[in-house]
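Quick heads-up: it's one chain on its own, the form predicted on its own, in structure tokens.
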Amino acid sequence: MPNLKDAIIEVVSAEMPVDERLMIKKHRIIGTDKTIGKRICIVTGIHGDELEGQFVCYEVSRRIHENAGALKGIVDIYPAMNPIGIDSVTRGIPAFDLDMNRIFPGNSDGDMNEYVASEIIKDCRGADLCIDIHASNIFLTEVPQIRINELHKESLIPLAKQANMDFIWIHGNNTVLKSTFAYSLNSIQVPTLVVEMGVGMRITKEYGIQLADGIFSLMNYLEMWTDSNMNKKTPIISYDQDGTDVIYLNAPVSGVYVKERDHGSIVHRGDKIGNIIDPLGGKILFEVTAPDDGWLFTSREYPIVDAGSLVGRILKKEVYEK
């Protein structure tokens, strides 16, 4: 069997208080064909409470080592961009109360967090593709999807179609933050796909396998992987620049939300999505129903809601049936 070259590499480290050190590492796997120099970066763990990508990193590495001769490029796997957040199951960077995905591209002369962000961008620079894997938060569950800024849609949609996801959601530019990891990389011509799937603080194994299949499909598309037996779904695509394709379901009252329909369900106008109940009084405070026909691609997972809390998103029927 051909031999791969692989190594655990330190991307960046920085001193912390009390004799501690922040260290971010990657697993680099180099294929056997030196004539093809394409490189893909698989990134996850920017938010410490989003763990779906951990299984994906494992699964991609496992499959490459089982079929070493098929890899013709370089795969860089970054499982923990926010290692302290992952260790403490905290969304942001602990002690700093900071969302890591709001400080890119960073600053090499800035504080510790800005310096770390700048070194991560530097390390990913020049890659042919980056997959930025996120889960939803602890409140919501999402179908496997890719979200794209309309500014980069021409270069990213052909790639996203290869990724075996259920849904591609193209956002208007006014909804995209320029301080995110993906925006920063796309701005320096590193095509970066943002994956959202599953739920916070959990691993949904079937979604991890689905995305791993998609990553190998992408590698095959980039001529980095020679196994042609690829599983690939045809995704639903929403060009939602004006924000009219998606119906947002928000709780009008506070209470305990009990869902009746799972994410991924096809719903019709008037179908019950869930109930907001009052456990003390034994009453239904509000019945959440579908205002139109569509596809429930986001559903509430965490049961406690306040007035205004998001309990679901529905993609309109005329979009998913195109």
Second form
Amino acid sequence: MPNLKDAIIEVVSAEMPVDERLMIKKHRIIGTDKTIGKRICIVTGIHGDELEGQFVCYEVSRRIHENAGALKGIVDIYPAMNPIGIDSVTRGIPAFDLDMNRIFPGNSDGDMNEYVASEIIKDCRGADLCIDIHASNIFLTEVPQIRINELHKESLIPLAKQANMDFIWIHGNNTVLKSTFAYSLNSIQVPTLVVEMGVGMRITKEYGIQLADGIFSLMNYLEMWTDSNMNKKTPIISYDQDGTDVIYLNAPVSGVYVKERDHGSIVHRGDKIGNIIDPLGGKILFEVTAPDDGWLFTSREYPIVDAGSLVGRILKKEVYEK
Amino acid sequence: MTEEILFQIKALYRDDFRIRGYRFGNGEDSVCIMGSMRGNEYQQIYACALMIDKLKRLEEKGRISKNRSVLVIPCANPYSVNTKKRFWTVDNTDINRMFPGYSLGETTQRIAGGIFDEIKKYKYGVQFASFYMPGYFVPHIRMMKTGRENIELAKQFGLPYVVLHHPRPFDTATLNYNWQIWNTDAFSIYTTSTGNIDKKSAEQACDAILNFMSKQEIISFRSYEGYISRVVESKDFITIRAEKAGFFESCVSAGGKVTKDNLLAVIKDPYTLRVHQEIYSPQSGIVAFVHNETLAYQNTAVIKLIEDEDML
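Show the form predicted together with its partner chain, please, because up to now only the form predicted on its own has appeared in this conversation.
Up next: the whole complex, starting with the chain shown before.
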């Protein structure tokens, strides 16, 4: 069995007030064949309540060690970008009430969080591919998908097609998204794919295996992994820059949402998606039905809804079938 | 004064979510004053309450000009205030990152949209704002540089400073930014505090707004002249950071004058009280911002100064 070189490396650390250091670590695995100088970064845990990527990090590492001779180049695995958020079941950065995915590219002269963000970007700079794994949030479940900003579609779509995902959603540019990790890396020519799959605070093992397959497929595409037996789905692609491919289902009233259809279901106009009920009065307040035929790729997991809460997203039939 | 519900959402178990407005005068939508949008902005509610009291008395004396109306919204997020959460109670989103809002969107987009529909028509918009970092501020007017900012108007508040700020990507979804884009002359007023009430700076801010409204002939009020505002860019603030984390003890107050080499603050080891860092002023100037929490993290901006070489 060929020997891999691997090490746990501290990417950045900062002092916390009482006897603790904040540390961001990565697992670097260097393949035995050094003629390929490529590097892939697998990143997750920017939001502390999104845990789907935890299993993927483990699974990728496990498979590499199982088939060490197949790796060429470097794999960097960053399982916890926001370690204190993960530890304290907090989406943002605890103590600062800050969304870490709104502070990139950071600032080396800035506060602790800005400094950490800038060091992370520095560490990923120069990589040939980065995969930023998210898990929707605690409210919604998503089919495995990649989201791409229209500004970076030319370079990212060919890569995304290799990732064994069910869906690629190319969305319009939005100024606010310029502060994200993926936007910052794509802007410095590190192709970065944002994966959304599953649901917050949980691990969906089946999706983890699907994405791990996709990561090895991508590594194979980049000539970093030699294995002829690759799983690669053909994804549905939505070129949705004008925002017309997807129907958003928002709760019209506050209540408790009980879903009738799971994410991934094909639905037809008038099909019941779920009910918003009133447990106090023992009534159905609203029946959520499909306004049109399509594919329910997002469904609500967390039952409590306010007026306006998203309960589902449907990709229109014409896009789905195309 | 008329009191009205500007926006409402029916809840399942809680009382309805309501945004209440207080309207003075009649006719042209002249000034809208917005208070708290986050659950910890008590000072912003207090400042609005002071404004409501002052405007009520002015209206009773017939001092609001003909065909001019003023709207005050003390709180756009009572749910978060009542639960002591800074952001939206369910999904932790920030209403002040949702403008101009969307009436068919998610809950906080709907709230922002509901507010904005009511207030985008105003000629002048004033928001009692708070900073994302915990600390005390020297009272000032802050404006985003959108290309539509009117600095001369901002000076008419008569506060000591007008601070100009280049919008970052996330600023484009704030009320102030969108007000400007929709042709309202928008100003953010920072008083000294956020989570506790500072009566002195709230009074100063209210006087500044009355001063401004008087100069625009919206009210008839013998205003104090205030300061000749100094215009400063936020990037020109001198930022002083904690080199080490620990207990933070400030030796100065927001608005205080310091000269070069004055002791500004001390950071101590929380276990031994050994001094980690003594922070001295690198320049003469005014203390614009002071961190106000016991703990300081490494690299935290604990003090910001406005340089003033002429300080005596």
